[in-house]
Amino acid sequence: MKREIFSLILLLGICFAATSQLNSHPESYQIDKKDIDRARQLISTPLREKLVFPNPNPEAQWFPSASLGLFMHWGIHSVAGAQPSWDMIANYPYGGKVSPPDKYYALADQFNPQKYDPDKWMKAAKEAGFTYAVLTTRHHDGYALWPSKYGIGTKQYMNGRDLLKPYVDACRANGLKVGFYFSPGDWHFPGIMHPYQFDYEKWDKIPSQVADSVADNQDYHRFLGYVLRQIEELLTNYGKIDLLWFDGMYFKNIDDMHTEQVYAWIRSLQPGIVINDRWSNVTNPDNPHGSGLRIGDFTTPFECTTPTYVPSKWFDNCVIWTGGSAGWGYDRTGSFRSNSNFMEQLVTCRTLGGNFLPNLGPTENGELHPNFYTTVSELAQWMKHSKESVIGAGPSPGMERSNVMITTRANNWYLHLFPQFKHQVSLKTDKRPKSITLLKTGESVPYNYRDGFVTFNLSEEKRTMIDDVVKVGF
């Protein structure tokens, strides 16, 4: 009996170590004093000239008319069905099913999609208008999705597979520009994050630091080393990237994180490259009357909400696309929210010259979801007829013109009629068209022209279920 309890004991201690956890793989952030050096270089020297945003690049001016872009929260976190990274926060108010981190980083051992076909994702997403994608390589969990020299991720749970590669391969055989997310903040690199900020309700529990400058710039200046590291494979391994998408630099008594000059080093490895205001924005993403500024090509001020104004030259409209419970993740209940809405939303950032920033989850075998293709076939069926009305358009001519939303194309004006809207459609014009018709069949849609205003109703058979854009030609 002793033998058997003894042998369980092993067996146990053995799955246990194999098992992921917060902070295994240490050897993992040994970062070289080269890699910590160069940081402290580029940090410390001061910017020739003064950077200019938006980019000027030529290869950077396809962003203001790429108009529809997929956004994909993918990693550790599918196997669950979580949130990423904030599921391991206990009583986050949008997580906290996979906590504590241990069971969270656990996740990286089933981690091993075998069905992953990105060629398949793009194909669809090209036909239903998409221009562009932006996958996340690393979240703030530190799961890297490529097998990177430093930190946890694919090297150590896939025997350095590299789920990068595929999804670049087949951006560019689809047409679609190539974008990466990545989180410059990791919660599992040893030592950043305090315990109490793995549990939301200890929070204003954390006991405030004495700060040692010098220390706190060894420790930063090591971590940045990691950070501009990883970087650095992301730009210089995979071709052209079009676009980087930060969300979040921090460091602990550390307030400069010295934006300007971490993004000209980008611009050295990708010139024409366009980057978002988020590697360290102190302003809320969803305050716009906020103190920070915002710096980068272009701003990313609405998460989650419907655009109301114009924040900048350059924007994106980030949204949860599906409707469960799993926020940016993979989503099992395969809910998306309706093509409808789904347009009324890329109208709405195209009358104010944005982009749409839908995001869906793929699964933890590297699928999406059948009604993924379900929605983007209909929205696909849609972009047959009526893609010049929202894919390069331009923005309204004013919002005062017309009780419904415009958008524009040289002479080109195009009424979008959301299947709420049931009225009289009125257009401040100042001049009489050339031609008015409806999109989806080519024909001429009757209409009254007096002082400067045309009116027409677009009868009950001809109306759909997504939008019904009417063309008026000048």
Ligand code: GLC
The other form holds:
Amino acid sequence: MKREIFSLILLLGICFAATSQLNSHPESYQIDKKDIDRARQLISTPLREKLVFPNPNPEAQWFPSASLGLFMHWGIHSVAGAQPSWDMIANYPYGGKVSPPDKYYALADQFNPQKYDPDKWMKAAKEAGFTYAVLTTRHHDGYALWPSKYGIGTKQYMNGRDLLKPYVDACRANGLKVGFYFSPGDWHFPGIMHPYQFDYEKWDKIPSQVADSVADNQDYHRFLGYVLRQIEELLTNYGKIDLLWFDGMYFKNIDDMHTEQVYAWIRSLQPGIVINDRWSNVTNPDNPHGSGLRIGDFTTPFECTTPTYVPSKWFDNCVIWTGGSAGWGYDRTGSFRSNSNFMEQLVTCRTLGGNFLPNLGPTENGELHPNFYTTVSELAQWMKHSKESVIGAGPSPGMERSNVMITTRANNWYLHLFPQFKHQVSLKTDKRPKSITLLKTGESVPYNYRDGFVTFNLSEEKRTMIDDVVKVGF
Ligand code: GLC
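Now that the form predicted alone has been shown, please provide the structure of the form predicted together with this ligand.
Everything in the complex follows now, all chains and molecules, and the chain you saw is the first one.
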């Protein structure tokens, strides 16, 4: 009997432990009526006029020439060098390291960065040519990096410490535009996830929910009340915010995410802001089979791939800069893409008129890996002589004109020779160039001009390991 009672207590203990982290702080999801009413009112009030995209406000016009942004995923996952949020999902193809969720959320107890110095990050980034930054204020796991009125975050686990203010200040002090990543979806929000959703192998067993539209709408309004309140905190407590990078808004049995009303409300708080098109998951406007509903100032269809076409909107191309298995999170191995690969991606984006947004994860202690500094200092050296060919440079005058990529600025075309390119450069142009120089040194490059084609070879000893830019002046 004693043994049975002991086993029962043990079992209860295990059950309690197994759910305690995932269901922790339920009180912080008690949403005030006024916040719910605000959400209801927002989505039930039709817009008086249609929103114009991209945002025509003069303050928003920096985006298409911004060129290079620093993306950072930071949060409790950094403690484990894990993939943000996804690593709590058992058997997830790109994750699962910190499953079940209980284990993942327990990381919150160990997240308390003592060496956080974002000014150091931003100084280094600025020198390497970055013009804006985007930090995860809250990922799908729901952990907020600021002491929000609702949800879980630094309020409960760090005595209300605010990790966003120093970031915003550091961006501004170093002249970078301030970007916030925010995932409206929150897997910690009570009831939003079915337990099977925490195990990838059970996804096909998730019972199709019986829609109770009244109850679901009530839950959704509560959830939206929470999300809008958090967005309001982000957009009213830190001065001017230049960019909002949403990633995933969904709620069981709700299809209409009222994107335009929400974006109009956001612009009422930050008139000059640019917002991506991921508030709700709808189809790529440039996909001929898509619905064309994707709403936002800029689009992000090339995630982790190389852009291949000019989208119908402003765009950025976010990629994972680091190696290792942490995905978007902190990579303990400290491996980075080569700088030639980095530059090739950046140049590709510029030839198509978009921005490159490479991502790395800060450590749990608030530092960037030492290899980040080595990497960006090499980029900074390169930027000293060749920055004008990428940062703020315009799109290609036509891919078919040359066997290398071309960017442009005023009366100049910039030809990019990457290390693996060993051929003669050929450039089609009706006008004879006034000058052709190696951007790094300013020295003239001997060339031929015949039948509307410029041809030249850049000698072996002038070649480097990143990107050798030849400037063609007209
Ligand atoms: C994907 C990932 C998400 C990541 C985002 C960044 O949506 O699922 O974890 O934050 O890409 O672009």
